[in-house]
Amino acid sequence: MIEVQNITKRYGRTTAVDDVSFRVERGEILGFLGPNGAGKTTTMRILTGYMPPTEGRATVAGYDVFTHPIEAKQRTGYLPETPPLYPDMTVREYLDFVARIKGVPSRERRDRVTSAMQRTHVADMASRHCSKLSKGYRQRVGLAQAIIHNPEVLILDEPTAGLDPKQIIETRELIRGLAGDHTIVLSTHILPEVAQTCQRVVIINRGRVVAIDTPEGLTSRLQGAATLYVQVDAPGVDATETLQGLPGVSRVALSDQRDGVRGYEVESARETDIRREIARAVVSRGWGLLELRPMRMSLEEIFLQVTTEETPEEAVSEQRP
């Protein structure tokens, strides 16, 4: 549904991005992610044909976003990280004043300004002049206005930044719930928004991408090895050097203590289950078993370890031309 191939933009001497490739299939929401000042925003606006790349090129529902920009804008939606909302327009004058604009007719209008409204939460402000509105509605209202084509592609920039967390958890529902029938590009910052919302991960630095996969997809492959954590109530013991012994496991390391219960934190190699074989040992010596369970890098842990290499060539990734 979108095609990104070897887009890169300089200005003058400066490479904002640089031979960035990636595919997003249709149906599916992919998080872009990526430091300050990485070429996210940049990125974004090639996309939504807002500037032209200075070399490669972007395709959206199979039109070229220069070539043919009117097709592919028809069927984009784009929130931009500031809403472009009129302020002296009511919220319901501005959505129809967008729907107009976007072709949906006329017969279809109000029903589709209504139906944007209720999505977003946003019709309690209905009459509300736009320049009265708050961070969070006129967050919201930039959504709506996003949407109210029904779109294929949404490109969305920092779609929850501003809303409170009862907005946030909305947003992120809705969000989830136009997966299927849009294709959906995510810019952010905020890292929990990819591991709730988001299905694939681009993470970009410098200008290119260094990795793309599903948030458990890169755990695996940069993490290594796996890790359990386990927890045995034993007072007074230490089960280290029982833990450490048992076939296939790598290492072993106290955790966490407390009134006679200890955490440990197992490794072993990543196509080895052991976890039979630690239930075993514990449960045999009398020991209580009170958790095992696999741990796992989080996001930021991933983020950090992606964007912190010193060339980006070492780094993992995945590219899908």
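Numbering follows the first chain given and starts at 1. From a predicted model like this one, the values you see are computed outputs, not experimental measurements. Throughout, rigid core stands for the largest set of C-alpha atoms superposing within 1.5 Å between the two forms. Compared with the form predicted in complex with the partner chain:
After superposing the rigid core, the C-alpha of E93 moves by less than 2 Å between these two forms.
The Cα position of T67 differs by less than 2 Å between these two forms after fitting on the rigid core. Relative to the superposed rigid core, S255 undergoes a CA displacement of at least 2 Å between these two forms.
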The other form holds:
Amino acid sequence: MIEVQNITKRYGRTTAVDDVSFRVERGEILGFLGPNGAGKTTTMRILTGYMPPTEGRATVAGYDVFTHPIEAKQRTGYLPETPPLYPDMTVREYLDFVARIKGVPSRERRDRVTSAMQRTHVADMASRHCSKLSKGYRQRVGLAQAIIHNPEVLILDEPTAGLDPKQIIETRELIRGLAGDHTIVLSTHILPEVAQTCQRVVIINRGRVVAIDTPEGLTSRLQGAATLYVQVDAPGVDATETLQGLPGVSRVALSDQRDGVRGYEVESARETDIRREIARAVVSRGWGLLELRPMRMSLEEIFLQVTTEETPEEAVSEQRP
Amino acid sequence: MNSVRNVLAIADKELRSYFASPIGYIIIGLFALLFGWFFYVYLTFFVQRSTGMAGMGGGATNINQDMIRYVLMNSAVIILFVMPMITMRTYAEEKRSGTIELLLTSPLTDVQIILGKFFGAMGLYAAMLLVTLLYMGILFIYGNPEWRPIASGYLGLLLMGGCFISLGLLISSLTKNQIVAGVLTFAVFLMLWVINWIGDQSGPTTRVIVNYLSIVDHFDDFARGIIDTKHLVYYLSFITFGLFLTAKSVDSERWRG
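What about the form predicted in complex with the partner chain, after the form predicted alone?
Below is the whole assembly, all chains and molecules, this chain first.
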């Protein structure tokens, strides 16, 4: 349904998106996870035809977004980070206008507007001006706008940002409800969100894809091994065997060596902390223990940057002025 | 067919947005007021002069050439002042509020969006001119002016306004801030008006070139009741060029991000 091939976007000298590729199958919900400024919005803007990539190509529903923009856009619904509402229109007027520019035939327009309002639960606000809507309603009207022409593909940029917990739950349910008929790409910087709504996750950081997997797959990867870095001053002696012999150690590898000082990577099961045992073993043999620290995988680093818990404060600070 | 529909959808939305806030009413009211003022001044002047001429027993006066023409020429200057208020928000406001993302990700071409915005602004401008036809009606009730020069004068006003609008759209597409767009548009309009003051002081060649550039200068013949192809071509190519540059500006924005 969606195919992204080696997309790169540069602004002057900075590279916002660097060689990103992924696929989304029909009816799937794909989560785009990454810290703020990772390149999520840029990738989505390229997918929706808002801006062209510097390199690479993207197809939506079989149409290249750059060479056949009209066809691709007809099949795409897009909710940008801030819902693109016109403050002086009422919700109904606004949705009617969007239906018009998305090419909904005039005799179907009324029904489409009504059904989009019902699906997103904004019908009670139909004659209210967009400027008078609360944040939660603005987001939902934004969602109504995205589905109004019944597109095959939905692209949602941080659909739950700035909502209160109750609204977040409602919005997620709404998105899951849309999944059957639509192929959905949504971005978020909140870890539990992808686990709850998405079937597959693309983790992106500094413009690069770090991992593509199912939420379960990612979790098990994270719960895998922990690695320690140990530097030992023991001239002429290889400490590999000693370290290997310690309980809980699954693998030891020599990583660097200089003037009799050797560095080792020691892998162990995640739950067991074997630093004390290592220190004792090294010291008891009369060697110098110069360094002992945990090594992080890049995936884990990203996970530490993305929010692992949802807090109301976080939701508030995310609101753009 | 589809493209006409899209242009109309945008034009309709633009026109409505003028009247959703007081801005549309203020512009029309302000213009009607100033136009009325000039109308009154020139009418009084014309009446005095024609009664004076009649007392001296000679010298026919023509209401088309001696009054309406000056009213229309002066209204061209009012338009120059009012127009930045119409065009300044067109693109700048969409960019600031992020609604430009909706337009640019909808199945519309840039040209359709630009034409929609152009015709939307033209709609408001036409409404402004329509109100002033009431004043002309008064002349028809109490006298018998010729309608053809009036028609050519209004055609000229429409075309001249079209130039202002296409230029205003271009400037609005360059910034996110509608105040910046407004001030800049006003400055450029003013330049294009006063440019022939320099022309009058300089040599014959410069004068011809400079007068040619002045948007308002091309209107003189229309006000006199003359529709000259030269001026038609000037106005239409000016409008086209302005819209073309706007399209380029919107497109380049897209590449820069």
